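Shown next as structure tokens: one chain only, the form predicted alone.
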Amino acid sequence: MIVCKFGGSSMANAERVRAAADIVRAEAGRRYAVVSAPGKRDKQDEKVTDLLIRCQKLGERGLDFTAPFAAVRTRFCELVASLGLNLDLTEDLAALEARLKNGATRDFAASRGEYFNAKIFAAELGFAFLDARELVAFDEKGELLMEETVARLAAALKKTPRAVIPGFYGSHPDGSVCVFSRGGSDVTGSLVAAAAKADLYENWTDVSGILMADPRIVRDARTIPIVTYQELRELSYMGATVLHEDAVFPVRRLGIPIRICNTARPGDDGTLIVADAPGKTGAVTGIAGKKGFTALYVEKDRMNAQIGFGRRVLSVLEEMELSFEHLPTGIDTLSVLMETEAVRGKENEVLSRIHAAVGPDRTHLEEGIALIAVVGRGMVHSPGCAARLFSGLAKAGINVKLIDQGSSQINIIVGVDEGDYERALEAIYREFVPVEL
């Protein structure tokens, strides 16, 4: 039993989603699959999710949407016609456009890109629709309802042997459209996949498996084969985007593998995400990083002394509704790396909270800051690797801000300055991974 999703890039165009059509056929198992909405055709072009928010846009402040409409109406019915199906899209894209007219809310515009996408690919498999508005349940507020969720889609996978269902959204408990975040369908398919007690979910997009670095700053940068769940948290909450981060959840708790796939090379490897990958693994499995933090400094002598001292930091930032993403501390100092964009606009409220919160000797707010993870279920089992990740920094005469390592000991973060941050990662990825000759 195998769930499949493609993404936006695989279902561009008539010839990609033949291709994608050609991948399901080919193994039997392939039972369920989930897409997203049309992606860009080529770099000028847009994406028809994009095209539908706009028409929201322009139809709720009562202005024309004539134009980003009729690119929409036309994307789906060339694909359609190229495809040869015999479906019929005019009526559901006449009601579209008189809900945009009337009102319709952005995640309802949103979420209609994967709509008619899936009645596509089901026509052109034969395979039934189902449509995600009536599974997948969100709570009044936007949270996933998880268990309900996976009960609905269950119930109908046992009365559907084969089947499509569009990604990215479900509804509110009154019935309204609710979506997930950007890349929103790779969850879809996680749940798809829980549900049907998948021995495998395949995520087939444009590349051919997850890169050990960004390949914009290392081009030569290697394919990562197997990547534990827990990695793999750590590397996309870092920038590695190639699944979205809340993917994993459904299926890690049945320890259901993920393959990503690369729809235009399905005879490549790709990578395999696995709960536990047992045998023998380098050091590091993944190097990602990403700009834009801002590092909050306090120092009080004896800190540590002082009961209360970082929860009463904390607290300032919980009333200031500003999250924390790493807190390395010392004796008699403590640093909080936050967002910056969260942070603009509130430095002199936060230092002043903060003295009168725990009086502190020194306090200062730094921005600029870039943090870089090195992550690597051996890295616990490899002597020498935090000697080996600051002597690359140092031999590229890069200076290291902050260090922080988390407790399960795969991964460890150093933060430098934003001009460094290209040079440092490439520096990091060749102290690990020798140059293939």
Second form
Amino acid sequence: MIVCKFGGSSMANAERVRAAADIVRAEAGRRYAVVSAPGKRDKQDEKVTDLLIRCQKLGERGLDFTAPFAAVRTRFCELVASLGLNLDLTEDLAALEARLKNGATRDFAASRGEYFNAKIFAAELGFAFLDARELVAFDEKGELLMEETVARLAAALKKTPRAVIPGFYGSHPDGSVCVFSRGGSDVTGSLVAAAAKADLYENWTDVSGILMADPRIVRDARTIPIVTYQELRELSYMGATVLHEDAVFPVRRLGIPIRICNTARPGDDGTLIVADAPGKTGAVTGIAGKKGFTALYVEKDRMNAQIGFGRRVLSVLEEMELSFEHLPTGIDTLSVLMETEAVRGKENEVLSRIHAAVGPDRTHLEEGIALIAVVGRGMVHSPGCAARLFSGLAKAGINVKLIDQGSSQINIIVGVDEGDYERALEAIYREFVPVEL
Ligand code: ASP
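Cool, the form predicted alone is there; where's the form predicted together with aspartic acid (ASP)?
Below is the entire complex, every chain and molecule, led by the chain shown above.
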């Protein structure tokens, strides 16, 4: 049993919808499909979700939204016509237009792309349409109620052998529509996979899996064949974005693997995300990084003997509502990494409060740091990984500003100057990934 989710790019026009339907039909086990709203057909195009949000914003202020709404209508009508479906959305679309004039909420408007698209895909496949509004439960504040949702979905799926379910939305306890954050159809897919106790959750998109490094930096970056949930979490946190952050949790609990597949190249292996997998000794799974960090350095003689020093430094940050990302420490030094955006404008206050709290010998802030995470389950208990990493950076003449190894040992983080970021990432990649002949 497979649950497949098709993203916006896989649903952008009739040809792609047909390709997606062929994928579902090719395997009898693909009994449930979750869909996004139609995405961009080309670079200049606008996503249906964005058009709908624009309509809502204009409607709310009593302004004319004829043009964006006509674009939405045309896209759905063209899909229905090109696919030759016996489906009439006229009334539904007219009702939506009226709602937009009469105070539709942002979430309701944003959700309609998935709603209409799921109806279309269900008609194309001859599957039932199950409305996520009754199945995906949020609390009053918009937090997902996972147990409740999985229970509702499981009950509905039990009665429905084959169905299409719109992604991205559900409802509050009062029945009003509530959406996930953008890209949230991935989460719906994961919830459906958990409820169906699927053997596999396929996430169909426009790339053949997750790449080992950002292809804008490493042009020939290879696809990761297998990644564990934990590795993926480390890579995503550092900016490798393929799946919605919250999409892992529902399936992870049940050990259901996720495969990232390419709708345009269904024969490609893609990337398999699993709970556990043996790692090749010394191998790196992926490298990801981000610019935009600031380090707070605090130095004090005999710091190591002072109980509570670290706590007092962190309390200052807590009081100022600054979240810290990493905390590499030395014997008499402590450095705290934070996002530069968060610290901006608060620099003097941070330093003076640190002075008052711990009376350091020296303290300063340094902006412009990039962090690179080198992630690999094969690095655990594998001597020599760090040596290779640093020799790669040394060969490229890059100065390492800080090092942090997560306690999981699957992750080594290095901090470099933002100006060295791209070169550092490429140097690490080349050190660990042999050139393909
Ligand atoms: N259509 C929504 C978005 O554009 C949700 C999704 O595609 O997953 O963010």
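We call the rigid core the largest set of C-alpha positions that still match within 1.5 Å between the two forms. Note that this is a predicted model, so its numbers are computed, not measured. Positions refer to the first chain, counted from 1.
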Threshold 2 Å Cα movement between the two forms at residue 309, rigid core reference: yes
C-alpha of residue 97 moved at least 2 Å between the two forms on rigid core: no
Core fit, then residue 261 C-alpha moves 2 Å or more between the two forms: no
